[in-house]
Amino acid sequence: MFSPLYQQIKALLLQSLDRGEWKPGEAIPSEFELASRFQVSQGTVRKAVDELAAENLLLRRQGKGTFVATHSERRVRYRFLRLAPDNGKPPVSTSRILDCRHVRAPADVAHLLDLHPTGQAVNLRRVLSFNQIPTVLDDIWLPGSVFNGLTAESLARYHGPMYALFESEFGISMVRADEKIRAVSAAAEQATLLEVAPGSPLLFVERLSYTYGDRPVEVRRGAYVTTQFHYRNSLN
């Protein structure tokens, strides 16, 4: 099937990002250099780069160039966290790791992550608090072969965004995600960890995150307290 030239260049740029030719936070070559490399016009390169920037895979900085998006960058850091405070004031967030285990992946997780039925996974649980109020209980599953060195201790030592740790330590960039959302009642353990009454309403969000090449690399199931928050999304 025919693909426009700029889409072909976009695919080649994605391959370079996937191979790690340019690391998160690093500048990519100029449009002139890329046009010379691919033997196309700068306009064609610009259109490809514009699409990648619109998809938050690249960041343009006026007068400085174009950089690989990183979850260490504030404007990218909260792109996957759609929970917003009702009062509009950015809260102070803290993360408490409850557990981090290397175990055989349950069948449903193995299916979502394209793992062998007996494949190993990393399962970590954490409570994310906003302004010291427990707000999100996350149950996270990762491919064991990719995140082999991930431990509760390494997570506890790291004070930045979790996705930034995945970038810097494991070379995995989360570039897009699909989510399913439904309302649930807090089970006993959820209620205890989130400091709410059993049966309280929670928002349950299941996220499947992908890296380059549409490879699934994370299943995240989160229970959200929305007493002072709402789930925000922008539809284009």
Second form
2 protein chains.
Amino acid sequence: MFSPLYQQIKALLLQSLDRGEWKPGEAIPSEFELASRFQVSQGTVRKAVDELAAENLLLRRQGKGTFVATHSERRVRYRFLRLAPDNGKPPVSTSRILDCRHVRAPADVAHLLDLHPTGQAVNLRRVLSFNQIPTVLDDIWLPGSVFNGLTAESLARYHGPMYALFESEFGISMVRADEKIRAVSAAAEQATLLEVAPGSPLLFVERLSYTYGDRPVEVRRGAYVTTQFHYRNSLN
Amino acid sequence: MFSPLYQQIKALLLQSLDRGEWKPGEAIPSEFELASRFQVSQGTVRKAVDELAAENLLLRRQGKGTFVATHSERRVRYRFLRLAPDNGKPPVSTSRILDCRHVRAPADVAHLLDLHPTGQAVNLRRVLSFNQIPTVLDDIWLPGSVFNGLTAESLARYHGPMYALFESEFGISMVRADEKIRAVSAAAEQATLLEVAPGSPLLFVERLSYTYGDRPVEVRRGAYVTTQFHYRNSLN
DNA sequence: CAGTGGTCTAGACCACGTG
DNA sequence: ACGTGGTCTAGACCACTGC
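May I ask for the structure of the form predicted together with the DNA now, the form predicted on its own having been displayed?
Entire complex below, previous chain first.
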């Protein structure tokens, strides 16, 4: 089994991140410090850090250091939100929590989250409004064992990205996600909550989010109204 | 104005690619050859090539060389097609050209493609079917000056990705694209061509494709039926 | 000014593909 | 056996940040 040194270093750094040795927003040790800790050259550490920075797990800032990525910073805020207004201006967004229940995980969710078939889950629903216009209806599922203290009240009290709260309150960093996107017709309840006509076309986005080590920790199903907003994507 | 050496090398390589000095699928000179041509060290060339490879403009193959990316190769075929079947199996795809007209560019297309307001454009429509099921209705606009020889016949004769034909016949490589995605209701003509009920929800994808130097060269508006397929995306 | 990441170099050796 | 890209090292110097 052959594995380049820098990949081994990368794996060790990932472990430290996963263990929470360095918290989101904090600086990790300098390249020279890591080099002496691992007994390799600075260039080898650099290559490992470069890859983690390319994957947005770390953030380099010249002259200051290398920092653990977080969802609570201005510059990378709403990293995972791909909905953009059709005409420029960034909207004012507000969140309304509909409910937050601790229940047994449905089979499909348990499977996606690698939970025990009888495991607990947190189910959370909310409406996001942009400029007062209801735009996103989210149906979110989280592993109950990790998010057992989560309540509608704590969510309503918190202002800022939900993923930032997950970091600070539950020690879970969302690192990567896969999405499957479809067009659907608004069902009765969706139509009511999003204030559109039943049968209106909606974008349906099913997201599976992962934390360090590719461990799935969130299933998020979102219905988006795309009359004044669109989902943006770049191909390369 | 400060610019790192490797960025200058990268720009020179981009120029060569744009000029067609190395064609899609061909190997570029080895790192040492480029280093001696540009009078820099091999490591500096490497960093420039690394970035171009990360952007999918070049493809490195250990032991063989570095190659110009192409849309005609198995391994990167349909790079820009994000529609995937809900259940595994890669589908058999067929294309039916509806029409191919050379007309004056509508204002919106002229604007997106940076064409002269009275410039010519090629408008092309087709239906893509997967496993015999009509799934994608594309409405494609190209700059007429570049694609003047394009006909429905040549398209129908060609089997394989349309972008591969653009490379070989017109010397245009699609390098990057931006997409805006919405949910819409099928209009009468769309419904007929896609064999769905009028008003059915469709995914509407507007793509603007770029060639080297970020020059826009294609507007593609696609209506996707997403009952057995979904648009896949990864966030990081 | 000291400390951090960013650039650049030169050289050694390894792994892969081909002949 | 040879040439390619891939890894690793060591050292020099540059650019940005904060005290």
